[in-house]
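Next up is one chain by itself, shown in structure tokens, the form predicted on its own.
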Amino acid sequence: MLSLDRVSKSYRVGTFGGKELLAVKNVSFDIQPGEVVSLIGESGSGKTTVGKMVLKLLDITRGRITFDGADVSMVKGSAVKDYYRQVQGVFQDPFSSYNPIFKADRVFSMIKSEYFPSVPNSEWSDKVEASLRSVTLDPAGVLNKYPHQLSGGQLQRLLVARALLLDIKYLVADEIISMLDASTRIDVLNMLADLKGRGLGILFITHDLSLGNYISERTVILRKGVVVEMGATDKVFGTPTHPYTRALVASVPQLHKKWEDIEAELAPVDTGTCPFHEAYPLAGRSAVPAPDEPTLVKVEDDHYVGCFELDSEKVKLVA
């Protein structure tokens, strides 16, 4: 199992680094093999920054992440390519991770020559073109290829066929359809579900509600670098109780409506007074929540939401 335990990571910003800014806070969550879980959020609330950290591109400030009951930024040296050989990232722009002076199917070879020394290339060879079957590519039609030849969803799969010679246990998929045409997206994400079948975990980053809709067992809801609503994906979409979540889900486009038939919709949601407010040990003051101090609370089974009364500069907490 893939755990985030009240994750936080922060930056020196300021002149000569005198001030914290605090991109993610608090931030705890599981991903089970075979199972998706969708992080959902405006740009700029740290989506990305959960994912590089959890693919230990970023130092964790504070809290802790577990593979297997280990603790990741204890990770180090030759064991962090041994991390590597289950958890693996594919981001957004598929283009970025190519070379374009070499051929596309290099981050093959790469992958042999860091992990795989001693396979033969008829060997290798085989195991290449059943990794890219498995992501419905033909071998003929994609190796030997460079990667202007090739499409964004094609260019995506191949770093996936890449991922899936490590026989990895998790993939960090990172808004990696956004770049996509709607024809190819439908061809990704079930792919992705292909993957999910036969057992591998995802932590599928977006800021498209109806894509987490389609593919995740459970979501997670950032804003601001706070979890404000989390649990059983039809829970979540079906009773948003969170009001940046039930404004999230009322901004989804629908293709029966106009804009001027939805645009009252999407008016700020009143949020009245918290029912959960009381339930939190910051009610009433102003500080930051101790280690120990909840930051979410149970509305029902698999469903939590955080407190929008400290929403507010009453409190120096975004939850």
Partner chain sequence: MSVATKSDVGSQEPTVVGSPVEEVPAGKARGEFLYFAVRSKKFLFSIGVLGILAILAIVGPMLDSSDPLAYNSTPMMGPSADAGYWLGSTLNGQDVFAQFANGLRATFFVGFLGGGIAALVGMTIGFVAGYKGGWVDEMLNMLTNIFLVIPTLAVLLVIASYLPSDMRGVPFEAIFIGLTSWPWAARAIRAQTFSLRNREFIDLARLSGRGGWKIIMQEIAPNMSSYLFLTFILLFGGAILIGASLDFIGLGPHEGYTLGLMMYESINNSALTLGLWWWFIPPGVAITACVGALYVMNVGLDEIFNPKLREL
Contents of the next structure:
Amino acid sequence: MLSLDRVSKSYRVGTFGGKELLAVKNVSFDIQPGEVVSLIGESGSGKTTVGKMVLKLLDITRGRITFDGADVSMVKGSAVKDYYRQVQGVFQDPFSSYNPIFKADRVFSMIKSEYFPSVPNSEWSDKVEASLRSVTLDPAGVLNKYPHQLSGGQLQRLLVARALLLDIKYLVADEIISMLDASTRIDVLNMLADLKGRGLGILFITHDLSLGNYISERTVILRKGVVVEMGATDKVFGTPTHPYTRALVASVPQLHKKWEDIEAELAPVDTGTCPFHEAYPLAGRSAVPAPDEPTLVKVEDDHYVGCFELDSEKVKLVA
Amino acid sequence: MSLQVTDLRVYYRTLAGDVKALDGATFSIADKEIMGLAGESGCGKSTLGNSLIRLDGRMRYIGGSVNLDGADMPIWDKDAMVDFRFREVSVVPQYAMSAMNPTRKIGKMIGELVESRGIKYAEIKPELERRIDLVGLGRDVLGQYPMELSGGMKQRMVMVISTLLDPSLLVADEITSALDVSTQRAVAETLVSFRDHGFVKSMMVITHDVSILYQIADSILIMYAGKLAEKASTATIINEPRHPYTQMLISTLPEVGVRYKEKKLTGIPGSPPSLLKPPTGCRFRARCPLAFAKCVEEPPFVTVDTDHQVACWKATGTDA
Amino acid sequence: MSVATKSDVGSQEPTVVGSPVEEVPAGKARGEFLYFAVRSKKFLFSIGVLGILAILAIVGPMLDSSDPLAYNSTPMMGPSADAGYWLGSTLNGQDVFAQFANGLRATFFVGFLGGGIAALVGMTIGFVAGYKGGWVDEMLNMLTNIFLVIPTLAVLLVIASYLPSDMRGVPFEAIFIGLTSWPWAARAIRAQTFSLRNREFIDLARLSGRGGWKIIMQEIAPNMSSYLFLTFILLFGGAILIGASLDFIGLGPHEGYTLGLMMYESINNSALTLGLWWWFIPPGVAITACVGALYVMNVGLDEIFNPKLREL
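Starting from the form predicted on its own shown above, please give the structure in the form predicted in complex with the partner chain.
To see the whole picture, the full complex is given below, headed by that same chain.
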């Protein structure tokens, strides 16, 4: 199990790093093997930062990420390589994920030279081909080509195939289909979902609610670095409870439902006094010290919401 | 009829030869109509939009005509187009954020822009301020630099500027794709309100996101590989599309409520043909599950129903 | 430069799917490099020019073993193959060809050693600062800035006055130039590295278990290879020019002979007014041809290294 325990990330900004900028604050959730957790947020929500911390590409400021019980921050030196054997990532921009001057299949040979130096070449190419087939790619069509000769969808699948060459248990997929065209993105999404069958745990980072809803078992909604709502996907989308989640659901353009109709179903919640809501008239200049961020309250089984307005009475309403 | 485009062809010059990015487009946009233009990247939708505004150095006019409010637009002539641009046809570009000069205050920039068209800034300022209020920006934006505005604010500001002279046609090119969902909705609804207020007569909204079009467009034109595939009212395109490409495209879109567990969607196998040497006949032929012998001939873009045009032999019922 | 810009998939229009690409014969990267190199006119031209100059520098002094400083000919004699003075003689009757051949050799030496040291130091500091970031970057940046503002000439004057003259040969000049001319290169490379470091393929290389040094050498450096080569060319040319100017103010080597010294002496002895063109034209042309050929080579190499440019 991969779990995040009150993970925070801050950056020092200003002269001599005098100010602290919180990008992610006390984020906690976990990913079980064989499940897809989607981490949904808008730009600046800190979703990519969370992914990079899981992948050890960024240091954690406070809190802990544990992988099968072991603290990930403590993984140092040669153990890092072992960690990457089990936890891998795929990123948003397929073209920027490849070194443009090398052939695309170099991502495979890099894995070979670092992890399988003793595997004979013929055995290795069998392994690569099997891995390519498992992501529905034709080896002949993609090997020995430069990145710009392949489509975005092919490139993203190659990267998943690369991860599968290792014995990965978890995959961080950060906006991996947002730059793909409609006719190919769904195939990449399906391919990702199929990996669940292999017992893979996937952290699916996206800004697109409908994609998160399509693929994931559980959903975490992130706003300005704070988790506002999380739980089973059908519950989070079925009964969105936090005003922010409701606003998000209401603004997602749908194909068979107009915005007005969605809004009518999701009557807005009165959030006038929430110090975290922009509508709060004294936001940012209130004389009353702002409380810590709201703690996540269990509103029903496997459905948590962090909102001050959510007193016991309203909890009953949604439950 | 506000805009009438007839057999418009615009190619891209490359060292490998002409890329036939827009290969014969015939359609019209009615007064008060918001037409969505959708398709995958490389289908020619941006080429079509740009060619109505300004042909850049690599674009080559091959043939066809564009008629706006009864007057033919000389789109092949950059200089002659100056009279039309901004006054008659205007654009909100994809990266509106970078469309504004960062060293000029917004008000000053607008002043220079309108004065270059022979209009006094002082005369137009009251109307400008009224529209700034309308889109929910404060009037003090005129004294600010573009970098002081957020992405969504810049987008709305550019929309106000582009439509300041009440152009007949507004081309909005992927203006929502870089925005967050909540801002996206505000920007899209602003577009509709501009039409409702009569700031623009008709609109062409280019995007790869069909669901945005479902929310705001009156009609949708689908393009594939440099050709028009289908045009119809929004409801018809979404609910009863006739062209197999439109049908497949709509069915690949996941919606809130559609789950992998319950309903597995499928993509369209294959990829679009190279536009350097496009295949003869129907360009969707190689990916089309319904393709048959007749498809080696190019299907005409013909009317099959009221306000419904399709370029497909199967859809027009001439497969006998 | 060859650092490819981030391609924006959404706005890529027109997309040429499945564009025909020149078939590359099977083989390793080196074979591929050669395959395109022999097809690049620019590369072949510059290699030719540099080759000729290099052969002259190596073979020239062997062909004409006379002492370049000896006064053993008629002064101010024009070029004459019969007399054995291919480039004529100086105002004082020295053999211009002997001077030119020896000077070319020394100039190449100053360029290679000086430019090489500067490139090595500049690249190391630039790469490390750009890749590591944080306090390492700040420290190295400070060091770079200090070196950038050191008045080279003043330091050289001080050194010159204390250094025994038998140590002030061409190698000393080259090393001194190398150790003082790296800062701008370091800054430029740091900036390039910094922008590449945030690209996703660097993250992916880290996820493949690659260490920092390997990433710099195998991911970042190859991406900037033509840029690095340009840096070297500029440092190479710069070293030659700095060397010539040092010679000009009398801070040059006391041993050996360079093209800079040659031009300095020719101008000093009014070769221009006396019309002794064979004295100053050859060193001038040689320096220009050398630096120019290196520049053309840079453009050619850019096309060879960058697979996208190849297809144009």
